[in-house]
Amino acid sequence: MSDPWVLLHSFPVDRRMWSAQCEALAARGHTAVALDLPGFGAAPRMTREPPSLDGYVDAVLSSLDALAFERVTLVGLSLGGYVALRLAGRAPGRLGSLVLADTRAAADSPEARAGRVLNQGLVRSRGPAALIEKMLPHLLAPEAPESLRATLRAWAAEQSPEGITDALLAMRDRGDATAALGAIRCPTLLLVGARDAITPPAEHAAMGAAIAGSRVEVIEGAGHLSNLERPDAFNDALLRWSARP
């Protein structure tokens, strides 16, 4: 029996972003569970202070234990990818395989770190709705449908300001995981939108070169949220991965 699939969402939304993927995997007989990271959706805020990727990893590992999932295929997109990479370093035995989508191993640049601080101030003063409005032009390809933009606005507006500011701190202060890529031994798939301006295809090619035996696939026409912009192509990539020998 194949390992269950566990999916970790991007910032600043929640597990609802994975509904199309969970449906596609379930239709092929897979167990698929999307988790809310601490402070997002229905999940309580993390207790670790200061907030960190390890706080998210703690919560994911607790969820795996609660679900009695000894080993999983772990999927992480953007923030979820940062968490998946950290979990791969801390608990490699829990991973049967790994899917990293629209993410990066490198730490934030000084400019990106400063931007996280500015975004914290924006959320505190004007709320999550103001942040998603600022982010949308960078998250999606220009031709993404207005219905998707409206969905993202609604999801982001429902998140707690505290959960979002925690995540901004955790992302700002995360370390550089590039040197750890070579230690990943489980089968690894990297997916990226061809038009991802935040974590572009070139970064995924470099990560793939560092992870022995990995596969890199580009989702044509998609920006940073490739699973939402091109769900059929993204699902096909996951299902091909699940059917590999």
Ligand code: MLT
Contents of the next structure:
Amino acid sequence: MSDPWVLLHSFPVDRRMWSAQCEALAARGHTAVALDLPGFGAAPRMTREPPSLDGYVDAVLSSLDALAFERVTLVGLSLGGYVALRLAGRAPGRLGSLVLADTRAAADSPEARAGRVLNQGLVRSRGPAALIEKMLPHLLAPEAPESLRATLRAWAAEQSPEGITDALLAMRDRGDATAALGAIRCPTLLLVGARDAITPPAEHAAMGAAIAGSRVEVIEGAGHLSNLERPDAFNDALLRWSARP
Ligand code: MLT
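Same protein, different state: after the form predicted alone, show the form predicted in complex with the named molecule.
After this comes the whole thing, all chains and molecules, with the earlier chain placed first.
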């Protein structure tokens, strides 16, 4: 019996972004559960003050306990990847394997930190819809379909401003996890869209070099939201991963 899969979403959306992956995994007999991180979708805001990645990890570990999942394959994309990496450091025994997609271990640059503060102001003054409009050109490859842009606009607009501003602070202050990569002992897959402009393939190659025995796969034609842009290729990569010897 394989470990259940738990999937952590990117920013600023919610667990709905994983529906194609959950379906594909379930069709092959896997248990797959996508979680809403605190403050997103149906999940209440985190209680940690100030908001931090550890607040998200607390919530994910509570969910694993509630689901009676002792050990899982944890998949995190972008923000979800930051959380998965932090969880790998705090609770390595809960991971049978790890999939880090379109994410990074490095901390925010000073410019990126300043951008988080500007984005908090944007969300407070003009709401989540204004933030996703600003982000969209960077999130997807240029040839991504208009229908996907519309879906992302709709999902982001439904998130609470407080959940988004909490995440901006948690991401700004997450620190550098590069040193933690060498401590990861579970089998790890790094997946990245070939055209990811936010967390490019070169960063995944570097993370792969730092994680013993990891595998790096590039999803051709996809940007940062590779699972939404090329769901079939992303699903195939997950299924190949689950079938590894
Ligand atoms: C995401 O897709 O989760 C975000 O781009 C992450 C970030 O802003 O660092």
